[in-house]
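Presented below, as structure tokens, is a lone chain in the form predicted alone.
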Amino acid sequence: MKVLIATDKPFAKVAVEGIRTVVEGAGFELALLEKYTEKKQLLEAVAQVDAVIIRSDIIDAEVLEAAKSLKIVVRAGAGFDNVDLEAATKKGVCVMNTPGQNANAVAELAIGMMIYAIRNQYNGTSGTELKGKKLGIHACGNVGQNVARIATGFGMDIYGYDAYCSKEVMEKFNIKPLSSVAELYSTCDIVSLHIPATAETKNSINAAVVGLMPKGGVLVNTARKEVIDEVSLISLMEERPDLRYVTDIMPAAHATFLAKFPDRYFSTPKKMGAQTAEANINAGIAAARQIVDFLVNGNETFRVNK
């Protein structure tokens, strides 16, 4: 059995060595494709492998077609919209993610971005504090729960909306469950977004939703840029000079946001939520263990395609 690490943005060396220990310890071969610049390189690399570990790399129908022996793809991280799930299912390929491995890293970044926003981007003027603020968590999965855990230490009043997370789980993390998206946004001073990009959620965070926020509202996005209706949000921020938007995913309209709202908008240069040494190692090794468990024992616990 041959396992490929295909990463345009490479894992840390210590993570690769951890993956190697797991893979070779199971008697499998490990191959590396790092910092590749053309899709052709990926197509060639997957031709004779049984498993692939990726990060933000694109696994589409063409890649799956080229991977004649492929049995499993594991996305080292929570999101998996960079993999064509339908095509994978048609090819009989199992797709997994590694939920929770990057959660603390993303949560810490979300909190840091909140502070950066309410302290006026450290521009020397007087800002406000997180203590006592009403924090809304939009989707209360692993990342949302970690945001709540950290926010509790700051003395924030925490609310959440998630149609798929039970009241009992939310309350375990000091999250007060609300009954709708509208209630969440109209209640909270700061909203932290953690929803996936699906047909239902794409462009769902728009002026009608964000416009419900109280004066001085801050929207924090460490989820996916596709969930934001950028045109609508720009129009709202023009109408509401009190609103701020900070994001870990550079919008398509980044230049417009920056030109219009230099003191109320910030984007990281690239997605950085999982860019910590710890998350890098955790997600990579978890991916390797899941591949071995699947190939040896048929364990499909973290499968995300049908």
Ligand code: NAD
The other form holds:
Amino acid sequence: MKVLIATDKPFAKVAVEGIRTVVEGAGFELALLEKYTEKKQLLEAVAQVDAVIIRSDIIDAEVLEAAKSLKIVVRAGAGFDNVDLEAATKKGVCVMNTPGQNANAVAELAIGMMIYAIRNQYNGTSGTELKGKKLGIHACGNVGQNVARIATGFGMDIYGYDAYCSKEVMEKFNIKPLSSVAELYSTCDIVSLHIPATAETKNSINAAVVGLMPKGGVLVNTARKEVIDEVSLISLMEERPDLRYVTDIMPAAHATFLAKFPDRYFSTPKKMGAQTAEANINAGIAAARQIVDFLVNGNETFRVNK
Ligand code: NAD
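Any chance you could show the form predicted together with the ligand after that form predicted alone?
Expanding to the full complex; the earlier chain stays at the top.
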């Protein structure tokens, strides 16, 4: 059996070595395609492999077609919107993610971005503090729960809305459950977004929602850019000079946001949430273990295409 690591943005070296230990320890072969510049290279690399580990790399119908022996793709990370699930299911390929493995890294970044925003981008002027502020966690999955854990230490008053997570789980993380998106945004000084990009959530964060926030509201996005209705958010920020937006996923309209709101908008240059050595190692090794367990024992616990 052959396992390919196909990463446009490579894993940390130590993560690759960890993956190699797991894969070779199971008696499989490991192949590596890093920093590829053309899709053709990916199409060639997948041709004879049984399993692929990816990060934000695109696995579409064409890649799946080229991968004649492929049995499993594991996205080392949480979001799997870069894989064509339908095409994979049609080809009988199992797709998995590695939930939770990078959640602390993303949560720490979200908290850092909140502080950056409320300390006025460290511009030398007087800002505010997290302590005592109302924090809204929009989706209380792995990242949201970690944000709540850290925010508890900061003395924040924590609220949450999640369409599927139980109240009991939310309360375990010190999150007061609210019953609607509107209630969350109208209650909270800072809202941290942790919804996945789905048909239901795409473009759902718009002026009608963010406009409910109290004066001085801060929206922090470490989730996905597709969930934001950018045109609507730009109009709202023009009308409401008190609102701030900080994001780890550069908007399509980055240049417009930056030109219009230089003191109230910030985007990381590249998605950085999971860019830590720890998250790389955790997610990469989890991916390798899941592949071995799937190929050897048929374990499909983390399958996302049913
Ligand atoms: P998760 O699957 O653990 O949690 C997602 C939560 O969203 C679940 O609790 C689910 O019930 C909830 N949810 C789904 N649809 C919803 C809806 N319509 N309304 C409200 N809640 C809804 O995922 P996670 O690991 O916590 O990741 C959260 C987000 O962060 C995802 O968008 C993921 O892609 C993104 N992410 C970004 C980075 C980064 O580098 N910035 C890294 C990891 C994850």
